[in-house]
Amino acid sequence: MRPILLSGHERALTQVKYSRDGDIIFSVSKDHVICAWFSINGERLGTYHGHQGALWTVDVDPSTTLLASGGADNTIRLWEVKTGRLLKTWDFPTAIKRVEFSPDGRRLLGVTEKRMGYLGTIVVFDIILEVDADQTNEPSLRIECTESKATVAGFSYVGKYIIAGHEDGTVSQYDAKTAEQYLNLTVHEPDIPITDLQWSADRTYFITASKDKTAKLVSAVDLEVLKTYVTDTPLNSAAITPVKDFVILGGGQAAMDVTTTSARQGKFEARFYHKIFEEEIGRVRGHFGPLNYVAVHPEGTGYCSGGEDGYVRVHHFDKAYFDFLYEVEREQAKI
């Protein structure tokens, strides 16, 4: 599995995202620039310029028409994917840590940072899916996180719930129309932040990653923890693979916490676990720093990771990956 190395960023990567078809990868980093790449060969399609600070997050709507980004310049920006044109800027009092489109692309969620007397909030904007449409200025929904700030959030199946992961290790479930909170459960170790939340293909369950060195598979309906994946390193990201029953975890000791500088020591590998059996089945090395984000191709044919080293690494799975079966799975295949 020889990776394609994408080097278009000058600073650490913060998020990478595939388009719905999987043909384009969008990447953001602390260098203020959004890059778009062809996933098949790693060729750069273009860049989006306008942000004035480090970028934390990016998402693309299901039709790959609109791109949303958020960062330390306290703005969420909406772009036309095809031309790189800036369509709309929403201003906030604090930084934006996460943006995500709803499954139908008609709503856009943003998570704001808790700072300088401002509470962390989750805001939702109604989006008109036309490029030249006059987008609304005010959010249609606002959730204030009074207990503990949200670090990640997203829409569940058919946009029914908003699920948020918090700094204190809890996960909350809100009604996506009324903002009413239904559930708030401690999923990870108390007071250890949840660093990522990514969905299964049908959005009925999701995976969370945490600095407590575990990833958890959680049901969107009742927030029941279905599976737990234990590692020996703080995690920054976790993704669920379609086609095969695997999950991919990424993380690593932050550079300032590592006593020696070898990549082995920092454990900078993408780790593959079996989704059902919770066992580690393999690792992919390559980054020279922690993996800050992992994303899986929507058709399950590969994955990419963004690292603290400023590189995006794109992997296309080879035949051995698809042929790999546990003994139990082999037995079932015979039946």
Contents of the next structure:
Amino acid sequence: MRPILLSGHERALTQVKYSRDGDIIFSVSKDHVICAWFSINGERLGTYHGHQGALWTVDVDPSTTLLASGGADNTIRLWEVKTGRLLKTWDFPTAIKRVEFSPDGRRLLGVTEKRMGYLGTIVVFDIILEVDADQTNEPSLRIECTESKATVAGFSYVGKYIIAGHEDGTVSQYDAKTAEQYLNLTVHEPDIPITDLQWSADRTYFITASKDKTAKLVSAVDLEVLKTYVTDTPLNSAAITPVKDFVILGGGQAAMDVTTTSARQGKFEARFYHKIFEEEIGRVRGHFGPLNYVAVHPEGTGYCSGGEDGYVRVHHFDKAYFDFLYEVEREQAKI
Amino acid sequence: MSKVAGRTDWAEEEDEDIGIPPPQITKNKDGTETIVTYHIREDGKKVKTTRRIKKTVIKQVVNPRVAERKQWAKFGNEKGKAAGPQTDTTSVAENIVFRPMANWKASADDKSEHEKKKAAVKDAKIKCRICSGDHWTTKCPFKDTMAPEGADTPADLGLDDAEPAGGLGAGGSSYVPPHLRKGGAGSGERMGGKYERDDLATLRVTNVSEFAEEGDLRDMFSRFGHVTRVFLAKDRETQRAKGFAFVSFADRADAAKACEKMDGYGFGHLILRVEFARKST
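Starting from the form predicted alone, produce the coordinates for the form predicted together with the partner chain.
Complete assembly follows, chain above in first position.
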């Protein structure tokens, strides 16, 4: 497996995302620029300019026409994927930590930071999936997180619930239409923030990553913890692979702690765990800083990771990855 | 001559026109291409780049949506750039072997354990005979002020010729045979010594270059058969070879063959002399 190294960013990567067809990778970093890359050969399609601050998050709608991004300049911006044209800017009092389109692309969710007397909120905008449409100015839904601010959020299957991960290690389930909170459960260690939340292909369950060094597979219906993956390093990201029953975890010693810890070796790797047996099956090294985000190709043929070192590494899995089976799985396949 | 008129610096003009030869593309027999390009670096030096590439066409059937997007014009910082990955933003990293395996953790632990042991052995090799520190005796900071461990004679008595090996043991006035003296056990001119060794298949190699290593000798002699032991006498102070060595074979026939072939063999700048070791007295 020869990874493709994308070095278009000048500062630490914060998020990388595949388009629905997996052909384009969008990456955002703290250098204010969004990049679009073809996943097949690493060719850069273009860059999106306009943000005035570090970018924290990016998402693309399922038809790959609109791109949403949010960052430390307190705006969510909507872009035309094809040309890099800025279509719409929504202003907020605080930074945007996460944006995500609903599965049908008609709604856009944004998570705002808690700061300067403002509570952390989750806002939802109705989106018209056309480039030249006049997008709404006001959010259709607003959830205030009074207890603990949300760090990550996303839409469950058919956009029924909004699931949010919080700074205090809890996960909440809201109704995506009425904003009513149904559940709030402590999934991770109390008071240790959840750093990532990514969905399975059908969005009935998701994986959360936390600084408490674990990742958990959680059901979207009742927030029941299905599986737990224990590692030896704080995690920044976790993703579920389609085709094979694996999960990929990324993390590493926080950049600010690297110089004060001796055991830095071997922490900046993507860790592969078996999704069902909760057992580590391998690691992929390469980054020389913590991994800030891992994203999996929607067809399960590869993955890419964005690191604190400013590089995106795009991996296409080889045969050994697809051939690997546990003894019991092989037995099962024979029957 | 409109080109010249537009440019005042004739030297620069020449540089661009003649200084950079056009790129050459040569097709090789094995299907690869050699591309030679020239460019001028920022510091004014001309750089020649030779790349040998192999082109493989991989056809892939994709969704029409994906195919259409592949044809999109580039924009932003990439605007106007040629199709295909640009070398400044995209590169291929070194190959990574990724083989998923059950109980990966256990196997990884085993490996690190093994490496730890190896490292421990490596560390143990270096031990100062003066202060027992982990450096060579010659590098010891106390070598002028302290005597080697176990040697009673202080270094400043003027007994320069009395090497640590030759120094009397702690026993006192009674005579101690050389091979029982302290310090003689580590290394030195021990020929058989107190160990009863089967010397029938041992060769004595003399006139060895002082830069020789035991590994070199082992490589040379293992061509003739299984070598059980290689001993290269080294000077204690300089760690250089003293010029002779012993090589033991498992089989006497191999030893005989090696003796015949290697006697007179040129190694380094000297000619080796190889003979069967005489039983030490």
